[in-house]
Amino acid sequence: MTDVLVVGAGPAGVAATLRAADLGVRTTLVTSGEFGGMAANDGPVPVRTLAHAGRLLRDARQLSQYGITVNEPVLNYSTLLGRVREVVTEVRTKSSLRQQIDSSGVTVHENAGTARFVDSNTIETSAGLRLSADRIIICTGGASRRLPIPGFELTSTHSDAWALTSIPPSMIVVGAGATGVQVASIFNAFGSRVQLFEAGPRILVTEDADISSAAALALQHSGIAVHENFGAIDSFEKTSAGVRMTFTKGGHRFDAEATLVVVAVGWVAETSSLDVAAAGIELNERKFLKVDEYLRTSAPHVFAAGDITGHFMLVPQAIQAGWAAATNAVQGPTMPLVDQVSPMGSFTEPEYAQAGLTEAKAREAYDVVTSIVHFDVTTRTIIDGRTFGFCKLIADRKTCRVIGCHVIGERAVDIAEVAAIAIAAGMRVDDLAQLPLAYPTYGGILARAAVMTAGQLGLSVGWQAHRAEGVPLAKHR
C-alpha cells in the first residue's frame, strides 16, 4: 500500500504528486490517459497553438502596411495539426514537472483507463490496475455538459472540435462563454462560417459588461454571426450537409444549419465512473465533489483538487489547489485554500482579460472610480497597428487602491496580469502611476489608466512617469 495515491495527471494532480513526494511519503500517480491531463493534451497547450496559427494569419495580412510584400497566406491544416502534435509532445515529455516526478521516486501509471473506487482506500482502473493507499487525492477533472435535447448525439464538444482533421465549411457554436468564444474565434480565423448562439442576454457573461459588448462587436466585425438571447433549443436533426438546430423564441420557431454543431454550455465534474459513493464521498448541490477549506471530501482521508471541485477551473488555480491538497493529506489540515486575485484571459481574436472585480461587482461593495484608455490613442498600439480595444481600471475611492482591471485588444492578458500583481499587492493608483515602465509598451497602457484614475481622485503622481503618452497632469489633493 502506498502512502498517497493521486488520481489524475493534469495540473492539479501533478502539483499534488510533487508536493506529496517532496514531503517524503511514498507516492503513486495514476492517470487514465497521457501525462499532463487536459491542459497539455486537450486544453491550453493545443488550443493556444491553434490560436497562434490564427494570429500568424492575421499578422501576415498586415505585412503590406509595413512595406513587406508577400503572397496571400494559405493555411495547410494538416501541417498545422502536425505542429500541434509536436508542441503537445514536447510539453508533455520535456516539462520540468515531469522530470521532477521521474526523479522523485514516484510510481507513475499512465494510460491506465478510468478509475473507480472499490472501497474508501482502494481504486481499480478499467485496464485492470488495482491500487490502495492510506490517503487518496482525486484530480480527474471535468467533462463537457450534455443537454437533454432530442438529437444531442449529433453535436460535438469543444474537444471534438480540436480533434478535427479538416476545417468545416460552416459551424454553429452553442454557448458563448470562454470556451465557445474560443472555438468560434479560432475556426473563424481558419475560414469556417461561424454562427455563435448564446441563450443569455450577452456573451462572456462572467466578464465586465463593457468587455462583453466590445467582444460581441469585434466578433461580428470579423464575420461571426452573434445571436444573444436566442431562445431555447428544441432539437438537432441530421441533414444532407450537416446538422440543423431548431429553436424557439417568443412563440416562434427558427432553425439554423451548419456542417458541424459544437455545444459548449458548461463543465461538469468527471465523476460518472468514479463510484464515489463506494468511498463515502458526497457531491455538492452543483454535482462537484464536496470539499472543505482544506480540500477534504466527506471521507476524511480522501482529498480533491482541480476541476472536479468546481472551484476556479483554471490551470494556475488547479496547481495551487493540488499543492494545498497534498500538504493537507500528508501534514493534516494546515493549509486552507483561500481565494486570491485570479487573472483570466482568452485565446480569442481579439484577446480579452480580467483581474479583480468587474465594475458591477465593485459597485456592490465600494464607491468606485473608473478610467478607460482606448487603444487608438496609445503609442504602442498605434505602432503595431492594433488600435482596437481598451483598458478599464477600477479603484476604490476610499482607499485609492486598484480593485479591478478589464482589457480587450492586443496583449490584453499581459496587461491584466500586471494589474493582478498591483491588486494582490494592495497598490494605490498613484503608486502604480509612478512606476517608470518602459516606453512604448502595452504595460504602459495600464500605467496611463492609473494616472487618469489618480487625477479623478485628486492624487499627485509626482514626476508623471507616463507623460510621454500624453496623459494630462493629475491634480493634487
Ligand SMILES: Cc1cc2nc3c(=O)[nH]c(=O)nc-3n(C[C@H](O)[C@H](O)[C@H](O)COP(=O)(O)OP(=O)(O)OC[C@H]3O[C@@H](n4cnc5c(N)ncnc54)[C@H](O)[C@@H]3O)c2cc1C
Given for the second form:
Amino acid sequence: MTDVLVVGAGPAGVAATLRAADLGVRTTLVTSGEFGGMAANDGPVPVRTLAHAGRLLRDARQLSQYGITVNEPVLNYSTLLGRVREVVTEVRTKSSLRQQIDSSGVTVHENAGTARFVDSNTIETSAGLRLSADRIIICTGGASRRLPIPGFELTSTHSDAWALTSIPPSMIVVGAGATGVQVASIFNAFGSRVQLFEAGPRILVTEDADISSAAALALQHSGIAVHENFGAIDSFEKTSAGVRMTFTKGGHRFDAEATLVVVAVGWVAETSSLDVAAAGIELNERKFLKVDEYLRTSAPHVFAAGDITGHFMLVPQAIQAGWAAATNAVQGPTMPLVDQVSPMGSFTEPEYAQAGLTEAKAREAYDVVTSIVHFDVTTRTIIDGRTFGFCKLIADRKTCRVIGCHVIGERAVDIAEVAAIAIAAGMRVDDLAQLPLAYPTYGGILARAAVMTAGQLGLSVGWQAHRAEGVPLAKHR
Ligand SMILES: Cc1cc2nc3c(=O)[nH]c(=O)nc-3n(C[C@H](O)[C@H](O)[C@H](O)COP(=O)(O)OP(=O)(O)OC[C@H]3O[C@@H](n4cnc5c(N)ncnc54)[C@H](O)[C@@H]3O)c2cc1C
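Show the form predicted together with the ligand, please, because up to now only the form predicted on its own has appeared in this conversation.
What follows is the whole complex; the chain from before opens it.
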C-alpha cells in the first residue's frame, strides 16, 4: 500500500508525482503509455515539429526575395517523421523530470496497461498490476471526441499523422478549433488540398472575433477552403480514392470528398476504461471528472488534475493543477486552483495568440478601449517580410490597465506572452508604453499599441522608445 498513487504520466501526473514525493510521502506512478503522456508523445511536441517543417517550407520560398537562389523545396514525409521521432526522444531524454522522479524514490510503472478502479482505494491495470493507496490522483488526460455518425470509423485523428507514409493529396478537416486549424495549416503547407469544415459560425471560436475572421481570410488566401456554419454531417462513406462526407444544410444535402478525413471536434475525458463509478467518483455535465476548487473528486481521497477535469486543456495549466492536487492530497485542502492569465496560441500559418480577455468578454465587464497596430507598419515585420497581421490591445478605461491582447501574424505567441506578463502584473498602458522594449523586435509592437491606447485614455507617455518607428495617432473606438 502506497500513500499516494498517481495514475497517468502526462504533465499533470508527473507534476503531481514530484510534488507528492517532495512532500515526503510514499508515491507510486502508474501509466498506460510512455512517460510524458500526450504532451510529449502525441500532442504539442510532435505536432509542433510538423508545424516547424511547414514553416521551413514557407521560409524557403522567401529566400529569393532576399537574393538567395535554391531549388524549389521538396518534402520527404518519411524523413520528416524520422525527425519527429528524433525530437520526441531528445525532448524526453533531456527532460530532467524523469531523473527527478527516479531520484526521489518514486515507484514508476510505465507501459503498465490501462488502469481501472476495483474499489475506491485500489486500481488494477489491464496488464494485471494491482495497486492500493490511501490517496489517488487521476491524471489520465483526454481523447479526441468521436461522433455517433455512420462511417465515423473511416475518419482519422491528428494521431494518425504518425502512421501516414506520404502526404495525402487531399484532406477534409472537420472542426476548426486549435487542433483542427493546426492540422489544416500543416498539411496545406505540405501540399495537400485542404477543406476545413466548422459547424459553428466562425473558426477558432475561443479567440477574439477579429482574430478568427483574420485567420479565416488568411487560411483561405493560403489555399484552404474554409467552410463555416457548414451544417450537420450525415455520414462518411468509403470511395475508391478516399472518403466522402455527406452533410445537410438548410434542408439541402451536400458532399465533399478527400483522400483523408481528420475529425477534431473536441477533447473528452479519458475515463472510458477507468470505471470511476467503482470508486464513487462522479462526472460533471460535460462528462469530465467533477472536482472542487481543491481538485477533490466526489470521493474525498481521490483527486484529479489536467485534461481529465476539462479545465484549461494546456500543458502549463496541467502542471499547475497536478502540483495543487498533490499538495491537497498530502496536506489537506490548502491550495485552491486559481485561474491565472494564460497566454495561448498556435504555431499555425498565420500564427495567432491571446492573453487575457477577448474584446467581447472584456466589454461584458468593463468600459474598454482598444487599439490595433498592423504588422505592415512596424520595422521588424518589414525587415523580415512578414507584414501580415496585427496586435490588438484592450485596456480598462477606469484603471487604464491592460486586460487583453490578441495577435495574429509572425511570432504572435511571443508577443502575447509579453502582454500576459503585463496583464498579470496589473500594468497600466502608460507604464507599458514607457518600457524601452528592444528595437526592432516583434514584441515592440506592444509598446506601440500601448502608446495608442494611452493616447485614447488621455494619458501622457512622455519618452517612449518606439517613437523611433513613428507611433500612429490614437485610434478611437
Ligand atoms: C494536437 C495537440 C496539440 C497540442 N498542443 C499544445 C500546445 O502547443 N501547448 C499546450 O500547452 N498544450 C497543447 N495541447 C494540450 C496538451 O497536450 C494537454 O493539455 C496536456 O497533455 C494534458 O496533460 P495531462 O497530464 O492532463 O494528460 P496527458 O498528457 O494526456 O497524459 C495522460 C496520461 O495518462 C495515461 N493514461 C490514460 N488513461 C489511462 C489509464 N486508464 N490508466 C493508466 N494510464 C492512463 C496516458 O498514457 C498518459 O500518460 C495539445 C493537444 C493536442 C491534442
